[in-house]
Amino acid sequence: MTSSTETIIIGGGLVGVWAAYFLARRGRKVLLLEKGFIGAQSSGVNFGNLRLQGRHPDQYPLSLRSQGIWEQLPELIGDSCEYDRTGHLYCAFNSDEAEKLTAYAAVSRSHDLQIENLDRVSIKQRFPYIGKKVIAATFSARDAVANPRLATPATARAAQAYGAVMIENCEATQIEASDKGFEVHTQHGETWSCLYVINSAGAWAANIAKQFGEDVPAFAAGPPQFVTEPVPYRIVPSIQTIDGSVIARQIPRGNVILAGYPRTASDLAANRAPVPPRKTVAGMAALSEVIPSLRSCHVIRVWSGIEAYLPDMIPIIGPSETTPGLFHAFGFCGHGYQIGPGVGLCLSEWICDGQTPTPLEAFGIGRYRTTIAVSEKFKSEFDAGGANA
């Protein structure tokens, strides 16, 4: 027996549940299929950073639109998800990095984002816990954080309240396109027909795209992350070094959450994202150079997530170029948490209105029909066979 709906979303991460929310809120019939648990992959285990400054230039319209959604969480979904506008301090260790900060700040300001440039003296006055190794920084007051463990499930509940149907532990095993739309077959022997499919399956999404003749070189990896014991609360903004060695924030309970690059290869088949112990040691050593007072902190938990990375380090967002009614949203390269709500909104607009006002041409999957320039960041972290150890 075949059941029907209008849109089927593959993947219950943040992008998928926000797409379901906005579609259901407009009265559309939507079914979300998640092979495991909603929010259990990278959407639920990431750093929780809602960073605006330092974004890819083409991403700013989407990023700013998405931030507006984050800023309205209680009104939209009835839960703040521990949203906190902490600000974001972007740090440089040398003059070359300081020049990059200046260039990033100029791009941010061109999109009306207010960025402060800070020299070593200003940093010491405002953030006395920052170590001497940091010679320059930029500060964005609108940047924020939110709890990733709360955000995706809360959005899913809000979408269900509008009528969205969500099925966990239900893998889509086959998707077939026809003149009438799609038939989606599940691991439980069910078949669903629909007019639209959203491919937001995270690190597994490239396999779906390949079924429709859109092969992209996605790579599965995850940043090592860990949390310290609680210490007196004094570090308010998120702190990030431009080389990616330190991405840290302290929560009001006192624990310091830390992520850092390079990432580690993930195992899609085993559904594992291991963190080598040496990376925890290296991460804490890097953190102690940026915030010396944390040198003696104890790490109490280590984890990572499975994320999809692409050679140009920017995501794929938009309609399929081979199959009408199919939309892709994956390969966020570790930057998808902040833009997730905005991506979900844009997907809903494509389906309901036939277009979105947010310019997203730079993120179309069609760019992989030609040779893609590999980003320096990708080169620095991934070799030809996998992530750096």
Contents of the next structure:
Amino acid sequence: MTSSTETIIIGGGLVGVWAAYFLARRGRKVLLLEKGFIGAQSSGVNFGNLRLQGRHPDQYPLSLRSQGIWEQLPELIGDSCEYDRTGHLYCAFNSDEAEKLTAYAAVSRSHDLQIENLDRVSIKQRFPYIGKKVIAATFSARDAVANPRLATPATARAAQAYGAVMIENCEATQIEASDKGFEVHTQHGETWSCLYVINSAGAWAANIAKQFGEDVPAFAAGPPQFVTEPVPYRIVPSIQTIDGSVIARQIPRGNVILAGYPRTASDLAANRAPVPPRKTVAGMAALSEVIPSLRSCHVIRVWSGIEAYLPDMIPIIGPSETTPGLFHAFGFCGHGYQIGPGVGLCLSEWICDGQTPTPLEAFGIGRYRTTIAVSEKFKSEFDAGGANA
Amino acid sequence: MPTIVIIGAGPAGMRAAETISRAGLVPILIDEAPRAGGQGYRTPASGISIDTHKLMGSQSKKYQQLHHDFLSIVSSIDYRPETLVWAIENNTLFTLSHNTIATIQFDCLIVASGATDRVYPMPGWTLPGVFTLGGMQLSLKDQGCAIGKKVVLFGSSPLLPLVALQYKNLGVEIAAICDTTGFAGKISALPSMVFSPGTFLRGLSYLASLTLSRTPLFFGVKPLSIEGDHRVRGIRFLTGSGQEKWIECDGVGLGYGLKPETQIADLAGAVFEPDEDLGLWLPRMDQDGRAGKNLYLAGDGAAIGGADAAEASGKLAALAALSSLGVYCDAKQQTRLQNTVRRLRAFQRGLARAFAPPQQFAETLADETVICRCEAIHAGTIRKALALSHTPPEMNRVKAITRCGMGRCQGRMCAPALQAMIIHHANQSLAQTGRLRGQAPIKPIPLSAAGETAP
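Any chance you could show the form predicted in complex with its partner chain after that form predicted on its own?
Now the full complex is given, and it begins with the chain already shown.
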């Protein structure tokens, strides 16, 4: 028997649940299928950074719109998800890096972000725990953090309150385009018909795009992360070094969380994201240099996640170029958490209004019809050998 | 020459090291503790004088024999005490010793990581003066200290009478022994007890000796609370007939049997299976303890079997490893040891059934009880989270949402309680409930250790 709905979302990560939320809020019928549990993959295990400075220049309109959603979580979904406007300190170790910071800051300011330039003296005054190796920094006060373990399930609950239907442990095994839209078959043998499909299946999304003749060189990887035991709370902003060796934040209960590059390939088939112990050790050494007072503190656990990466290090967001009614939103290259709600909003606008006011041309899947330039970030943020590492 | 690494210098690891050494190889024996013996056969800290013979009672001879045999080979093995294995990647162990991180490559790994107490929290269980039964024993064996002057032992464990006897022999007053299982439960476990009647009789003789010396014994009790302001003042419980009882004491030993410490086996790639009967996820292994290619598990860290089984399974794993490496083979002894290990573990399984954890635990537990002491997560918080949609009744998801099991001990202490609460909430099997996955570092490691070496 075939049931019908208007939109089917494949993948219950942050993007999928926010798309469901905005569609349901506008009274649209929406069904979300999640092969595992809502928010259990990279949406639930990422670092939790809502970073605005240092983003890809084309991403600012989307990014700022998304931050606006994060800033209103209690009004929108009835839960703050530990959102905290902590600010973000971007750190440079040498003059080359300091120049990069200046260039990033110029881009951020052109989008009306308030960015402060800090020299060694002002770093010492404002953030006395930062080590001497950091010679310059920029501070962005609007940057924030939120708890990734809570955000996706909480948004899913709010979407359901507006009428979205979500089914967990239900893989979409086959998606067929028909003249009336789509037929989606599930692992449990049900068939759903719908007018629109959103492919927000994270690291598993490229397989779906491929079925519609849109083959992109996505691969799965994740950053090594660790968390320390709780120590007295004093490191308020997120601290990030521009070389990516340290992305750290302390949560008010005291634990310090660290993510750092290079990233490691994940095993999609086995659903595993190993953390090589050597990377943990490298992260420990790097963190003690940036925040020397943490040297005596203990690491209690490591983890990683399964994220989709693309060689140009920006996501695919937008309509399919082969199949009307199909929308892709995947390949967030490790920076999807901050823009996730905004992407969900734009997807809902495409479906309801046929367009979105946010410029997203740079993220179209069509760019992969020609050879894509490999991003500098891609070269520096992965193990030697890139995707094969 | 192949490198065989043994993790854990308790009876299983010590016997494995001895067996490999006698075959002409030089095993690396890694142990977290400064002195060999594990938990059960621990030797006192230096400068502490304890009458070990009196303390070990009927086990004294085995204890002495084990340490004597180990002493005869220790100079011909690569023994590394005070060393923690915190991560494993392929055939590389990452260790921490004296604040230095190092790596060890191995061809074959024998994990003899021992067991820890299984604890079910009750209100007040985090008060100073409350210990696990195993912890109580260790403070005696290692430091010659009792946990209090007047002690109550509470739970369901064959250790209850044993520890009581050890404390009594050293002059500590045992205010009561409170067993949450009834006497009937023990009788029904008898069929499998006949596998090792000697051990069972020894257990009964502890009880008899306690009874004779008028220690109050309660069967079929239900926990209410441990109370006190800054430390334990007493314990409140319901007797088998349902009467509330308050007993004053300054120490409480809590324990509901043992559970294997399986984190290292997990990191080494062992496959885990639910044992619905025991309520534990256990590593899959063959009768030699082989849990993977060049991976062997021995002792209570593999399956609870007690000290005798640990010694035998340590020898057995070593023999199997030597034989598969083509170094040495003694098929006859291997078969004999397989039989011994099987018999002793079957007996322990019966014992575990006789001392089953309290059935009503998850249902009756007060909301304000701390479940995860590392993260200070209360039973009520877990119940509230479970009641929400998108909290799937699965250990790792509930951990992610509530933080229960996320702290320093990685759920070693709270996992049995969390598991019981999820199973009760969803009315499902252990298999459906899942298990907390082991993650490096299996015990906390300081950032400063990274600065002193580049592995």
